[in-house]
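The chain below stands alone, shown as structure tokens; this is the form predicted on its own.
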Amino acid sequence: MRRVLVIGATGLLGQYLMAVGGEMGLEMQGTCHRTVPKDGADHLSMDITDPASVIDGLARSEPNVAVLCAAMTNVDQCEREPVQAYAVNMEGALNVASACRQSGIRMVYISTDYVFNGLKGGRYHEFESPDPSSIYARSKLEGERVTLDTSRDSLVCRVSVLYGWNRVGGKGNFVTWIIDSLRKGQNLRLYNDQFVSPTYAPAAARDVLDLCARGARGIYHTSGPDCLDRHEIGLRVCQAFGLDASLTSPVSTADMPLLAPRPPRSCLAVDKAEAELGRPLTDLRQGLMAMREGEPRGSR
């Protein structure tokens, strides 16, 4: 693995893949579609729903590995626009996987914990059968399947609730939304019956690239190792950043229903990735500490 193409390099995980790959001495090239990077980085333009655009981008960058981060990730928007969700998350993945196979490029597909229905009551391992409950989750699972069906050397990495400072596109995430809202003195109601495995984006980027460098293939869970409800995550953010926890209150999903169903407990088991990498994955406490120490100037 020498040259890596990050498809969707302006997203949260994509931007850290670019940074971490550079630190590892890899030749990194990124693509963007609608979001132009604020840092002026020179990214290729690529629309994954257009096969010709994908083929052209791969031909111009000539990577050994292509990491597909680009996706339609707004869960409720996917429910409202299912045709577009499948066009991006499934057909887009098929376009990239097919072009990679034709060019002898290894593919890495970034997927989600939402492929599970969350009714098990415990953490999910890679060998367990998915059962997605939303359009978003179904389209992402189809993206996994076409990736793995196209080449046995492909790698699928599932993450959950990515967080970290967005230094490129400016789009927020669950943790930065909590920080920004509480610093403005706003009251937040956070679900206490939706359990997830919050994933620190810079750490996940390193995990994905390390797994790829080791020749890992198939499915790996590269989330954080925690299993926390969203209100507990909020309380830990308050503790890490010295924010007023009294502004947060727990609420159930029954009291604040969402358009698209969410799995009640989609926590991921990370034993397989930890065994392959020979180290523990980054938990929420470590991720929040790193965020606090690396907060960009002017973000307060």
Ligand SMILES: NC(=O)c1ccc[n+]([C@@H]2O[C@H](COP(=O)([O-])OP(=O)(O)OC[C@H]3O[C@@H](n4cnc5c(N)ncnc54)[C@H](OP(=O)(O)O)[C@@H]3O)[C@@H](O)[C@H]2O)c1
The other form holds:
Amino acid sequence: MRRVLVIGATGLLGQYLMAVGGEMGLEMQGTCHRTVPKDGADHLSMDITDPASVIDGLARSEPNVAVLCAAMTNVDQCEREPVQAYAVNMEGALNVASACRQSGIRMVYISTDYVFNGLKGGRYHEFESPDPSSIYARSKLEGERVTLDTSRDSLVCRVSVLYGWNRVGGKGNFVTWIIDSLRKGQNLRLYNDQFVSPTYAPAAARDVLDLCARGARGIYHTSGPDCLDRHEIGLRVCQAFGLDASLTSPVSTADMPLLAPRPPRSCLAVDKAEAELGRPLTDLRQGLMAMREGEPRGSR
Ligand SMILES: NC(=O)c1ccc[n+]([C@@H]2O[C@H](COP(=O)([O-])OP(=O)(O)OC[C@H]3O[C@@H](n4cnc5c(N)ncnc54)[C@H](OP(=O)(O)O)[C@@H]3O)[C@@H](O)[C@H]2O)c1
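Got the form predicted on its own; any chance of the form predicted together with the named molecule too?
Below is the entire complex, every chain and molecule, led by the chain shown above.
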């Protein structure tokens, strides 16, 4: 693994794959779509729903490995626009997988804890059967399947509720939304019946690239190791950033319904990745501490 193409390099995970890969001494090339990167990075333009654009991007960058982060990630928007969700998350993955196979490029597909229905009551392992409950999750599961069906060398890494500072685009994430809202003194109602495994994007980027460098293939869970409900995550963010926890209150999904169904407990077991990497994955406390220490100037 020498040259890596990050498809969707302006997204939260994509920007950290670019940064961490550079630190690891890899030759990194990114792609952008609509977002113009704030950091002036020289990305290739690529639309994964257009096979010609994908083939052209791969031919120009000639990577050994292509990491597909690009996706339609807004879960409720996917529910409203299912055709577009499948076009990006399933057909886009198929376009990338086919072009990679044609050119002998190894593919890494980033997926989600939402492929599980969340009804088991415990953490999910890689060998357990998915049962997605939303359009987003179904289209992502199809993306996994086309990736794994196209080449047995492919790697699928599932993450859950990504967080970290977004230094490239303007889009927030669950943790930065909590920080921004509470700093403005806004009250927040946070779900206490949606349990997830919050994933620090810079740590996940390193885990994905390390797994790839070790030749891992098949499915790996590369989320954080915790299993916490969203209100509890909010309380921990308050603690880490010295914010007023009394502005947060717990709410149930039944009391504040969302358009797309969410799994009640989609926490991921990460022991397979930990065993392969020989180290524990980054938990929420460590991720929040790293965020506090690395807060960009002028973000307050
Ligand atoms: N965010 C989470 O909490 C979470 C949880 C579990 C799994 N995941 C998965 O993790 C991956 C990374 O998520 P993220 O939050 O880092 O993503 P993100 O910040 O929402 O970024 C998505 C990226 O995809 C690009 N993109 C969208 N449509 C495209 C298209 N048709 N062609 C090419 N690029 C396109 C976007 O570019 P433009 O904005 O310019 O269109 C952007 O760079 C995704 O596969 C997601 O499904 C995310």
